[in-house]
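Listed next as structure tokens is one chain, alone, in the form predicted alone.
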Amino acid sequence: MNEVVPFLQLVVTAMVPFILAAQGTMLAGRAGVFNVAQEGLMMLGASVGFLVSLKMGGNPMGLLVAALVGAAFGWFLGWVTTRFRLDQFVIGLALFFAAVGIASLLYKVVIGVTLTPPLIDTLPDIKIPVLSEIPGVGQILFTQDAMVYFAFLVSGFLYWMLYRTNLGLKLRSVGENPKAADSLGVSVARTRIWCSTAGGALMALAGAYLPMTYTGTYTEGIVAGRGWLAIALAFFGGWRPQYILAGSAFFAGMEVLALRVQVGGVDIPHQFISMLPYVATLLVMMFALRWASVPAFLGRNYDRESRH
């Protein structure tokens, strides 16, 4: 029990980047926009969030600016793929490379080359009154930083919005059958752009969370493939917010387990331990894809004049 509670507390913290990036992927995908720039947007969010927090002296401002930058990238993806019907995959890859380059450039311009990287304050834990006093569960779920609660609230909101509101029904119809949605008066282009914008903001927030929790500083390898895993998680969760939330626990659990094994001094090459989350992901995906339900128009641009 003494080992289980701290382990699960770390797992909940590690879930946040996966939750935000994968829910952002799901939200855009539900409207038919397949964003593959997660890794780059997370890197850019980490860089911008860190630099703004460092120079302006506050993590909230860093998170806000990172979200705005991610939203701008998401808006651009939604706009060019609906306005000019450019290939979503190609534009997504271009945005990935652009975001990675800008993230690195910003850090070098603002910080430069230094042997001692600057540090920012990490996000403090917030104890929820009464609930944090529950033995075990209180420490795991209700003694976390604000972004943990935000990630869970976002997941709950997306589930409610998608499956309990008329807006969610229209949004899902755009990703499943945009022609039918268009015939009912739903603006396909506007829906796609807004969902892609919000999705980009969530992805950048996922990246901004990393230096504010893990290291207190920014490094170029800080995202470490979590963006690519977010795409797998969206498929693994069947593009449903509730299953993505559950899947995040598995991905985060594998990540924390790999770190614990390395820190524990087990005589296994660290490269092999680092590889475990990706191997587990591959094995799970082989089975999950059999039942995963993908939006019918995912990654396909809509042309009102087309017969399809």
Second form
Amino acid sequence: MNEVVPFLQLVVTAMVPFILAAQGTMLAGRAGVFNVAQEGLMMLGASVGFLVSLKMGGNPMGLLVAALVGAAFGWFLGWVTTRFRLDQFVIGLALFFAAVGIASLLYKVVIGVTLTPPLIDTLPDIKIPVLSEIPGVGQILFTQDAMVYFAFLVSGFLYWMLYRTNLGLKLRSVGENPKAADSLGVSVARTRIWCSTAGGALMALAGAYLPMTYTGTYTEGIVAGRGWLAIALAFFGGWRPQYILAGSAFFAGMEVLALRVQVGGVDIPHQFISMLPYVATLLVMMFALRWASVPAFLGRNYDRESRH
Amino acid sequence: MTTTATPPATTPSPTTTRRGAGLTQTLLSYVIAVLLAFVVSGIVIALLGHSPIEAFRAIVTTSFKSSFGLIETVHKWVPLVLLALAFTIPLAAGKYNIGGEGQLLVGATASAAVGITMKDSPMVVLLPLVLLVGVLAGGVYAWIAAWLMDRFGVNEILSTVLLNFVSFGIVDYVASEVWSDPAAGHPTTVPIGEGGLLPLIGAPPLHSGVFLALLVSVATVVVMRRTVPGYELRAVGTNPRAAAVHGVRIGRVAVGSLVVGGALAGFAGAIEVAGVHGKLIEGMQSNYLLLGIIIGLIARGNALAVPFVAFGIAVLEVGASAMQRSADVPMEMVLIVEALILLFLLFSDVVGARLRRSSR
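With the form predicted alone in hand, show me what the form predicted in complex with its partner chain looks like.
In what comes next, the whole complex appears, and the chain from above leads the way.
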């Protein structure tokens, strides 16, 4: 028990970047915009979040600015793919590059090359009154930083919005059958742009969370493929918020397990342990995709004049 | 809601021929895109408080000022052109190979393994073997992703990317556990046998892998344009349904294109081992993958354009460190220039289409 509780507490923390990035992917994807720039947007979010926290007034400001930058990238993706119908993958890859470049450039311009990188405060744990007193569960779920609660709230909100509101119905119809949505008076372009914008903001937030919990500073390898894993997560979460939430527990579990085994001195070369999350993801995808469904218009631009 | 697991399967290849634009117009759009990218990044450099003129001069002159610079550029060009083709060939069939990095590393690992274990063999035996094994290993590694795609419907973008991360572990294991060179102070293997090294030509020395890469580029263009497999590949990319009706086996073409792409990336890895480093070094791939993709996209899937675009990008990359040294502008600026070139190029399509429509 005294092993399990801290382990699970770590897993919940490690879930946050996966939840945010994958829900962002899901939200944009449900409207038909397939964002492939996650990895870059997370790096940019990490860099911007760290720098703003360090230079101007703390973590909340860092998170806010990171979200705004992510939103700008998401908006751009939505805008050029709906307004000019440019290819979603190609633009996504171009944004991925631009984001990687800007992330490193900003860090170099502001911090420069130093032997000891400056540090920011990591996010403090907030104990939820009463609930945090529950043995075990209280420590795992209710003694966490604000972003953990935020990630769970976002997931809950997205579930409610997609399946319980009129807005959600319209949104889903844009990704499934834009022609029908269009003929019912739903603005396909506007829906897509909004979803892509919000999705980009979530992805950058996912990245900004990394320096604020794990390292206290930005390094180039900080995202370490989590952005790509987030796309995988959206797929095998079947593009549904509730399964994505569950799936991120699996991803986070693999990540924390890999770290634990490495530290624990198990007799397997650590290089193989570090492959574990990626191999496990591939194996799961082989079977999970049997039942997962994908928005019918994912990654395809809508042309009002075409026959589909 | 459909139950298919393969995401946007019917998206036609984005970068094949552009309707209605002639050669002059295409070249013009490249020139404009490059100029605009330099103007925008020049403004950024000026805002950062440096001189854009000086920065760009450093980039452009480094490669052409001295034979050392030129040879460095050509050496850089080799992995870039091969990785760009590794991305471009599957792209012609509408498949995205984002796994060039992993394929390169696995190819390099296999080449180093052969070069080390058989290090006393004569050159006639060892060199071809080192190169061949790299090609095969890269192809097999890409085949894993292709098989997952064909058999289980796993999106190839994801599987190839995930395999990149797996390959990092493989390289680290081989370079720091199996054949580790303890004197190196960084995960590096012991050198491969003398017979496995590509011969050097001239002074300052140019490794002969350059000619192999040139040969591969020419062969790719010929195969894509003049042979049945190349025709089938392009047919699948432009209109999969029509291709299927005419008896092209779409699945097999897609799998084949990914495997060939992987083989070329593996070849790049083999050449890096046999021509440049003489051993396997962790991190030797720098960001070839990113650059391979961006070259493929800027070349718009045209295999003939790839070597030229790759040369341009190699000039930028070699110039980047000179720019950092002499103008104090961080070398990451170049990555932004490259992304801007691509974005402006894509926008030129929109503008071009509008102009053609209004002039009609």
